[in-house]
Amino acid sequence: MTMNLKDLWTGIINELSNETERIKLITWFKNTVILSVENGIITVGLPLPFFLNWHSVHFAKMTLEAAKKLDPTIRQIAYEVDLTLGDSDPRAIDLAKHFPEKNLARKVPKKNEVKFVGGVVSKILNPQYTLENFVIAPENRLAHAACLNVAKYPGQNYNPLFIYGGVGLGKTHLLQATGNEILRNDPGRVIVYITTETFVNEVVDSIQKRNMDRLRNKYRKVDTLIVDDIQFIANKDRTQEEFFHTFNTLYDGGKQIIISSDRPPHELTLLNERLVSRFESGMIVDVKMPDYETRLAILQERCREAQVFISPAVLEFIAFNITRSVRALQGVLKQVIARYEWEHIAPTVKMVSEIIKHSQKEVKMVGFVEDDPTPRGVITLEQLIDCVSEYYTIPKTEVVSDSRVRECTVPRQIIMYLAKTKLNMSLARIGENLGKRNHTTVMHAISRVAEKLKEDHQLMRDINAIKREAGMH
C-alpha cells in the first residue's frame, strides 16, 4: 500500500460522499477509523456498539466497494467496536470540516405547487407523503394497492376511491401521497386536495358574496379532486348539494375523485342518500391500526428519515404500548427525538414511559413499572456500576475487573467520573472497587472524561442518559 490508513479512510469516505448525504456521513462515520489492513481484510473501528449493526446493514457493501477502488488487494471488510475512539484520536477525520455545510447543505423539500383554474396556486400537497414511504401491512395493503392503481390510471379503474378508517391511521398520508404520485407521473395535471372543513367554509363564503360561479369553476374543472374527512359535510344541506353536483360533473368527465372518511359510506347516516349512493359506486377500502411488527417498522422508517438512532429497546417499548393510532405512535417518537436533540440525552425506556404517561394518559403501559417502590436516586457505587453495565450491555464482572479490554474502558471511566462528581467518593475507594486501580489512574480517567465532554456530544448524551436512568439530578 502506498497510502497510510488515515489517507485511505479519507479517500473511502470521499467516494461514499458521492452517494450518501452529508448528514448521514457525519452522523455514522464520526470518529470512525481504519484499524488495520491485513491479508486483504480492512478492519474499520467504530466508536459505539450501536454503530455496528447500522454499518453492517447500510454501509458495509458500499464501503468495501469504495475501498477496492483505492486498493484492489482489499477483498473483505470487518468491523470492531473501540470505545476509546473520539475526536482527539489522530486517526479520526473531522468530517464537519471535510464536508463544509455550504457545499453539501440539505435541501428542505417544498410543498408541491398545485395550480387551480384561474391562476390560483395551492401548496397543500406535502412531498414528504409518498406511497414509497408508507409502511405496508395486512391492515392497509388493499388501500395502498388501490392508491397505486389510481395514481397510475387516474379516472379509470377505481373512481371514486373511498378510503375510511379511524383517526390517525394514515388516511391523509395515502390521500396526499396519491396526489403526489399523480403529479410525478403527469406534472401538467390539475389536482386539488382539500379538507371538508375548507370546502364548507368556501361554500359559506361564496353564498355570502353571491359568487357561487367562482367556487364551481375552481372545483369542477380539475383533473383530480381529493377530499379529506367527508363525514364533516353531514347536516350541511347546501354544501352537500354543491358537492353532489361537483361530484357528478367530475365523474361524468372521467376525472378522478378520492375521498376519505372515518366510516364507510353506509354508516354516514346524516348524508344525502344520493351522495352515499355515489360513494358506494366506486372502490371502498379501509385502513386499520397496524399490528406490533408494522408499528415497529413504522418507527424504524421514521428514524431513518430523521437520520437518528434510537435504541431498539426504546422503539419496541413504544410500538408495544401505543396501539390507538399511527399518529399517536409518531407523536411519541417526535417527542423522543426532540428530547434527544435538544437535551442531549440518549432515550431510555424510563424516559419514554414518562413521555407516554404525560401525553397519552389513557395508555396503560406494559414493560415498565411506573410505581416502582425502589428509591430513584443512586446512593451506592454498586448501583452505579449496575446502571452503567446495563446501559452498555457489558457484564459487570468485566467492568470491575482489571481487564484492559477496550470495550470496558469508557464505561469504567464514566463510573469513575460519576462516582466522584455525583457521589463525592474518594479516589482511593473508587479505584479499590474498579479493578484495584490507584488514585492516579482514577484521577486521570476523571480528567479524560471531563475533557471529552467539552466536544464529544455522544458521550454527553450517554452520561446524561445514565444519570437520568440512575436518578441523578
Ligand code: ADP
Given for the second form:
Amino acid sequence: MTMNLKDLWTGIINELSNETERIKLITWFKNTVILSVENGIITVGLPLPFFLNWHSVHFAKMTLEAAKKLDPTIRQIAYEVDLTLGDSDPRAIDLAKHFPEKNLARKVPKKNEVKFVGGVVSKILNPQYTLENFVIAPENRLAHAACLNVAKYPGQNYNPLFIYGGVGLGKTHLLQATGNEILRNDPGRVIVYITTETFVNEVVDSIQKRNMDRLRNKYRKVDTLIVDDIQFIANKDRTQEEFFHTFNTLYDGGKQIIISSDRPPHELTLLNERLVSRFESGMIVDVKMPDYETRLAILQERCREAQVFISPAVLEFIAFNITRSVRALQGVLKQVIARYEWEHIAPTVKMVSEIIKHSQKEVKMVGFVEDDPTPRGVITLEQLIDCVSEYYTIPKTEVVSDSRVRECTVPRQIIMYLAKTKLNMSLARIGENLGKRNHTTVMHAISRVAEKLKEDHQLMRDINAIKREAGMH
Ligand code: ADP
Ligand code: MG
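Next up, the form predicted in complex with adenosine-5'-diphosphate, please; the one we just looked at was the form predicted on its own.
Below: every chain and molecule of the assembly, starting with the one above.
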C-alpha cells in the first residue's frame, strides 16, 4: 500500500465529512488514529472507552465504506481503545484546523433563525431544548402539558402562557422547547424568543435613536412572542409601556405570547397593573424543584446523551444531595464527566462529594461519612476489603472465603496487591485473611496484577478509583 496511515485517515475523515456535521466529526474523531491496516483489517484507535460504543453504533459502517473506497484491500474494521492517544500524537489529525468552521457552514444550516421582512434577525432558539428531553415530574407536569398544548394550538387555548418558578428549574428550557416545537409543526412561523433584558435594551436604543416605530413594526410581524424573565421589566416604565402595546397588538391578532418569571404575576409588585391583569387573564403554571426520582432520571438522561457510564451509586448520591436547582444538578454532573474524561478515573462517591463541597457551598451531604477516624493513607485490611467488595458490588463473605467463583477472582487479587504494596502486609498474613491461602498463591496473584497493570487500562482505573475511595495514596 502506498498511502501512509495518517493520509489514509485524513482521506477517510474527508469522506465522512460529506455526511457528518463538523461538530460531530470533531467531537468523535478527535485524537483518533489508524493503528494498523493488516490482512484486510483496519484497526482504529480511540482515545477513551466511551467512544467505543458510539463509534460501533454510529460510525463503523460509514468508516468502513469510506476506507474501502480509498484502499480496496480493506474488508473489516476493528476498534481499540488506547488511553495514550492525545493531541500530541503525530498520527492524530488536528480536526478543528482541518475543517475550518466556514467551509462547512453550508452543511450545518443554522436552525430556527428567523428573518424579518426588514432583514432583522431574531434571537435564535437553541435546538437542544425540546419538549421530549424535558423530564416530567409532578412538580412540572402542568407546565409541560400547557407547553405541549400551546405548541399544538398556538394562540388558541392558553394565551398568554405564563410560567413561573425559581432559578434553574427549567423555565427557559420550556420556553425554547415550545418555540422549537411550534417551528417544527410549521416552519413558516415567525417565532421570536427574547430575554427581557434584550427587550429593555432595544427600547432604550430606540428611544435614543428616535425610531420606536421600527421596533413596533418588528414585533408586529411576529406569530409567537416568547419573553424570558419578565421580572426584569419591573420599574422600567417606558419599556412596560412599549411591551403593553406590543402585547395588545399581538394578543388582539390571535398571536401566541409566552412569558416566564421568577414569581407569579400578582407578586410582580413593580409592574403596571394593566400588565399584571393581562398576564392573569391567561394560563399560569409553575415549575418547582423535581423530586428525587426525577432528579435521578435527569442525570441518567444526561449521561445517556453524553455516552458516559457513571455508577448508579454516584448518580444517586448527586440526585440525593443537590436539591436546589436542576442547573446545579447538571453542573455537578458536568464536572464529574469532565474529570472522568481528563483524568480517566471512574468517579466515586468520595470524589463527587469533594466536587460538591467545592462548588455548592451550602449543601449538607448525606450518604457519605466525612469524618473518617483513621488518618489519611492508613487503612486496615478490613477497610480495604470493604471498599473493594463495595466497588465491585460483590458480597464481602465471598471475597474473603476460599470460593473460586470467577467474579471474585480479580477483586481478591486486587485486595492482595494493595495489601502488599500499600499496607505492607506479609504474604502469609494476607493469605490467612483471604480464604486461608498459602503465601505462594498470594505472591502469584500479586504478580499477576502487577503484570496486567502494564497494559490493562481498565484495571488501572479501577485500582486508582479504589485507592481514592479507600483514602490511600
Ligand atoms: P430557568 O430558566 O428556570 O432558570 P433553565 O431552563 O435554564 O432554568 O434550566 C436549567 C438547566 O436544567 C437546563 O440545562 C435545562 O435543560 C435543565 N432542566 C431543567 N428542568 C429540567 C427537566 N425537567 N428535564 C430536563 N432538563 C431540565
Ligand atoms: Mg432562564
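Numbering follows the first chain given and starts at 1. Keep in mind that what you see is a predicted model, and the values were worked out from it rather than measured. For the two forms, the rigid core is made up of the largest set of C-alpha atoms that agree within 1.5 Å on superposition.
Novice: Tell me whether D262 is among the residues that move between these two forms (Cα shift of 2 angstroms or more, core superposed).
Specialist: The answer is no; the displacement is under 2 Å.
Novice: Using a rigid core superposition, assess whether S277 undergoes a CA shift of 2 Å or more between these two forms.
Specialist: Shift at S277: below 2 Å after core fit.
Novice: Using the core for the fit, does the CA position of Y392 change by 2 Å or more between these two forms?
Specialist: True for Y392: a C-alpha shift of 2 Å or more.
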